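Below you'll find only one chain, the form predicted alone, shown as structure tokens.
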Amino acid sequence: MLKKVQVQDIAFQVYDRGSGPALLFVHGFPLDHTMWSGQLEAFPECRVIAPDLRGFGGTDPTGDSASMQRYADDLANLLDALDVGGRVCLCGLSMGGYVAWQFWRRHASRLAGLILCDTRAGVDSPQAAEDRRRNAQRVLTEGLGFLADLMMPRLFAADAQPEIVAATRAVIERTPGRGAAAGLLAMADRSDFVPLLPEVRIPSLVVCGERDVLTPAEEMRTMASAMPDARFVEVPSAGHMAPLESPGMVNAAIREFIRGLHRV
């Protein structure tokens, strides 16, 4: 289930399973495949693929830069190395999200349809991108321990189960040091999709924890509604990591939306 793939000059580590309606689930940042733990075993009727992105997790180190549209080309190809033929549905969160709008943008053609949890469309502020800036250059010498002090109060509920919280600390402390920061001016850089919204006319399932604060509720739903064929499910008492903190709802909304889309 859990192999190495060579795409051009990266070798990924990829989670595979099962057959049927291709489910690719893309992690946030500085998370890798297993943020997606209470989701992989989840859908027997599909094949899921879990990727770590380029930098993270158990795929080789990215050089010193990185893009949303790099990542989004490096799932395409991944899925040509893995033999995916027809459409995929798309699950991205945060990150993962940014990186499904370039997707849609580049790739359209292999979309069945897209699920966006716990992200948004819009760009950073000038002072979160020049944060993100900041940190970056902040990783490659001090590592990523200060940012998971920076992060984890603002991923989770207040009240989310301590062994969750502790598991995605451990992973963002894991997570090498060149991959996070060029994450960080990917995530700096990339493109403001909120124009584009209306031209986003695939299937899609917009997913937000109630308790999010970095991608507030009230503007996810404000972003679905400005897609022609996008549902909204608001997650009860949940933080940013919706599907990590309440797996069970997260995975029915996203059991009815793939069967919507595949009769499976």
The other form holds:
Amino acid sequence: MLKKVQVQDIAFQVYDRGSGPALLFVHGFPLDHTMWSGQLEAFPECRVIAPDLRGFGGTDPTGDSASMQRYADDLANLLDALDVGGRVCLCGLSMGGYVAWQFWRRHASRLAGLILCDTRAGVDSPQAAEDRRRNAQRVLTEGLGFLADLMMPRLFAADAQPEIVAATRAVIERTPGRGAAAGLLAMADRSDFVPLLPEVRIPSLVVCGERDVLTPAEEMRTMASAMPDARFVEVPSAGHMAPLESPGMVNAAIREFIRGLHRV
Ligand code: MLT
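Mind giving me the form predicted in complex with D-malate (MLT), seeing as the form predicted alone was just shown?
Following is the full complex, with the preceding chain placed first.
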């Protein structure tokens, strides 16, 4: 189920289980496939694929740079390496959503549907981009402890289960500095997809935790309303990590969505 797959220059760690229409889960920053622990075994009717992006989790970092385009192309190459021929439903959270926009732009013919969780289409403010560039330097010398301190209070709703909060912090602290630095720079330089939202005609599900303070529900509702074929679902009481905090509700929304896509 968890395996290593060589794709060009790097060995990807990827969770790959089952058969049927492919459901591709793309994690947020600075996390790995384990953030989908509430989803990985919840869709027996699908082939569930959840990689660690380059430089995260068990996947090698290569070079000192990355981009959302690079991550998206990696996913397309990984699907080839896994012999996934049909169209996939791509579900990305936060940075995984930024990657999803590029996958849509560059590999649209491979997509059956998009699920965008706790993410946004717009870019960073100049100050936020500057902060990311500074943090990219720091993680290389200090590791990710300081970044975990900065991010943890904003990732979860205040009453989230302590076990999932602690497990997420551990994943962040294990993330290699090089992979995180490359991810921070890639996020700072990412493209603005707000003007393209009316062109995203593919069936889409937009999911957001009611208490998400990083990518607020109001912003995601507006994003969904600019997309021609998107449905918006707000997850009561959840924060930015809605799929981990409220897997039952998020999975029900995903199940209904993929049934509509594939009639499985
Ligand atoms: C994430 O969860 O992937 C990050 O919070 C995204 C970001 O920092 O923009």
